[in-house]
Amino acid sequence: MQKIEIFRIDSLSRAPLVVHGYLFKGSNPKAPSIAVVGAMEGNSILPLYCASSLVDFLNNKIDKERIEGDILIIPSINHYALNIGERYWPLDKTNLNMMFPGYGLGETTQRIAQKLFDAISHYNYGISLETRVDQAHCIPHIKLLKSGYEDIESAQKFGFKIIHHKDLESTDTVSLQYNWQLWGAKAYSIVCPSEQQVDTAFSNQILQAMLRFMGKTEIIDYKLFHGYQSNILQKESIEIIKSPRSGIFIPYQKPGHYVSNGQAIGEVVNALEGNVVHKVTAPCDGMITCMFSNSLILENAVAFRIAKIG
């Protein structure tokens, strides 16, 4: 393993902001290579704790001889805001993960986005480790954008639920994916639950998943058991179920687990009152995919999104 860096900036009232790789050199020339990009925003602790354990594996846990291909990994990118648990940049609160491919006369978000992609551009696939944007708590998936470049097939090959086919919005086109797709990589995003506290449960899956998927390429002579036969979701296969109501949100089910039409999911409670003002049904069979991650729902917020069945 190399720990090298892949740029540095210097900043006038901080130390300087310094990112590194993990670098994992392929005993052959001819595998495929992959870069593994974590915490981009300052809220990704399992992003940064998956990528970090990637690391931990590759150097303590394999035969060097088993690394076939190349792999760089890169556990953090936004110091600054993790230091302080800040999602976005904290001097003008941009998203790093809109300023690809980035630009080096630029912002500074701009020529970080520029550093970052110029050390990853090349490698055959890319995964970026992400959280969603919004207050919700979802199952570890598998987001990829329909850009024309995307791979499906391969995306399988991580064994997750679902693979969410996403709508491409205009705002993706500045994103690390769509670049990387864009430049000849295989891409993909893995969204993970956003909870500050690390679940060993989902990491442990999102590890498994990439491991799995490096072993089903050959980036690594390394065999696990199959993970799902992946189920396709587009934006047609996913009910979405709003809180008439504001109050105390109370779940009665969690992301992964099956429910039935008319079964009883969740109740929003009277914050001042205590009484019950409104049962969250479930409008259909099917998996609930994503929750209402904050314990105080307004009117109109998403409480679930179920993934349909037929």
The other form holds:
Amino acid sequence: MQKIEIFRIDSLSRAPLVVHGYLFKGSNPKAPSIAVVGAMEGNSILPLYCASSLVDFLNNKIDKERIEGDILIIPSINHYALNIGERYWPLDKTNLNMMFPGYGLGETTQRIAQKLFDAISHYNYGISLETRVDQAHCIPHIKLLKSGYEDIESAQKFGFKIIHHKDLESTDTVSLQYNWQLWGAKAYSIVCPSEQQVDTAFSNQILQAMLRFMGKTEIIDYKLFHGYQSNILQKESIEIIKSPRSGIFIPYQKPGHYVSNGQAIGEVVNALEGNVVHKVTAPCDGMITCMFSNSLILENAVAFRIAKIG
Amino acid sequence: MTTTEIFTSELPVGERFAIQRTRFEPQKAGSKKIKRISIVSGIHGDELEGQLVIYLLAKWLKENSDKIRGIIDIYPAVNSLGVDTITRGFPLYEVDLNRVFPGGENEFLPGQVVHALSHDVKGSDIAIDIHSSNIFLREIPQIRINKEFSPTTLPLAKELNCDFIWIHDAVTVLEATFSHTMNSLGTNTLVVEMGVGMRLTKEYGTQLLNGILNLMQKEGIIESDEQFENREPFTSEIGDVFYLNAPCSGLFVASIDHCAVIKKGDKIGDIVDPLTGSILAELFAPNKGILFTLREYPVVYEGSLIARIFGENDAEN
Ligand SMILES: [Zn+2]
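What would the structure be for the form predicted in complex with the partner chain, given that what you showed me was the form predicted on its own?
Every component of the complex follows; first up is the chain already shown.
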């Protein structure tokens, strides 16, 4: 394993931000290569932990000869945000994942994106570990942008329950995944739950999915149990359940649970008087993929997303 | 004059969130079709210059209600939660509202907010979206125009009494802005950038007020004997914009005033290190022209924008 410096930025009063990548050189020059990017934001606890767990696995838990293709892991890009509880780039609050492919003569975050992208753009496969932008908890899943270059078939190899095949929005054109695809890599985002405490059930699932993928693409000689045969979800396959009232949100069910049409799945309580002001019921049979992550819910906020079945 | 809520949402704990609009209409309703203009500000909660401009405009309209010949809608604080809390993005979500247009009724709250705004402004002949840069940079009063829409928006921009018109190429990510959305919906929309975040620049407020009154007069939305000041702007068509970014991190100390006419090689400022009393970098103008953007917030990282200079195309540049 080589620890390589991806970039370094000085600060007026803070210690320099030094971002490292962990490079595992493969034993087989014909094997494909993969790069994994962890936390780009300060609230990305699972992306950070899953990436660093992967470094540990490759370092300490697998024979070196079984690493066939080159693997580069960059667990964190944004230590500055992680260390002070900020979400985005602490000075100007810009989102690094909206700066790609980057620009070496531009603003600080454009330069960071450019240096990062330079280090990873030539890999065959790319994984960006992300969390949702909005206030929502979801089950771990693949987000694959409809860029015209995306590869659904290989995305199945992670074995997640769900691949969200997402319509391209204008702001997606500056994301890492999109630009990675444009440069010829097969790139995927793994959307991790945004909890601020590590849930090892989720982190295990995500780590296994990455290892399963690397096994199936013969980047590592390591065969895990099969995962799910992923369901590909488009916008139409998701039912959105909004809360017509604001207040304290008490969900009865969690992402990953199956629910039936008409089932009570949560309630909203008046924050000052404690009475139930709204009962949330499932409008269809399906599996909850996503749920509002804050106990204080806003009027018209999306309380649940349910992937329809039946 | 009527004030309406164009979007409301109950917040979780005993508070109601609303976006408000005030409408000014002619005293006597006529039968002929009248023009409508919408003035929007506060999409970014830390930009306050628009508050002053809209205050001055509302005051003028109230005092001159007999001169109103069209519909004037004002929306001073789109991101009202942000305006009152020094928050640029939409609080809780930390998203830039000017990157989630056109939004939709089924989207997350910021998406619903921008949808409500574009839905309400839709049908206006003209819209003006007033921004005040951010807390980092100070700007002279300028209009930003997407090349794609410039045939219709440029003539209007020239009536706004601003100093500079910057015509830029189309960028995909900017399709998620208010101005792109409204221009696509047929409302000629202009973006004004002026001043600096979290502050008011009084003379700019009066300058843009005059511009808006001048434009409304030309468009027949108001009818007054007054002649409103309209200065001749320079446009980016006749030159280029040069960028000066910080070559290193540190504390930026400017040596010149904002909006200065500068020569190539003029000193712009230093980046210094207070801990050791050393100058880390001396910054000089890369070309001659007008320095229309200047760093206001002194803490810089490598890459932070320090200045933008507009220079005419000539031998020296
Ligand atoms: Zn703005």
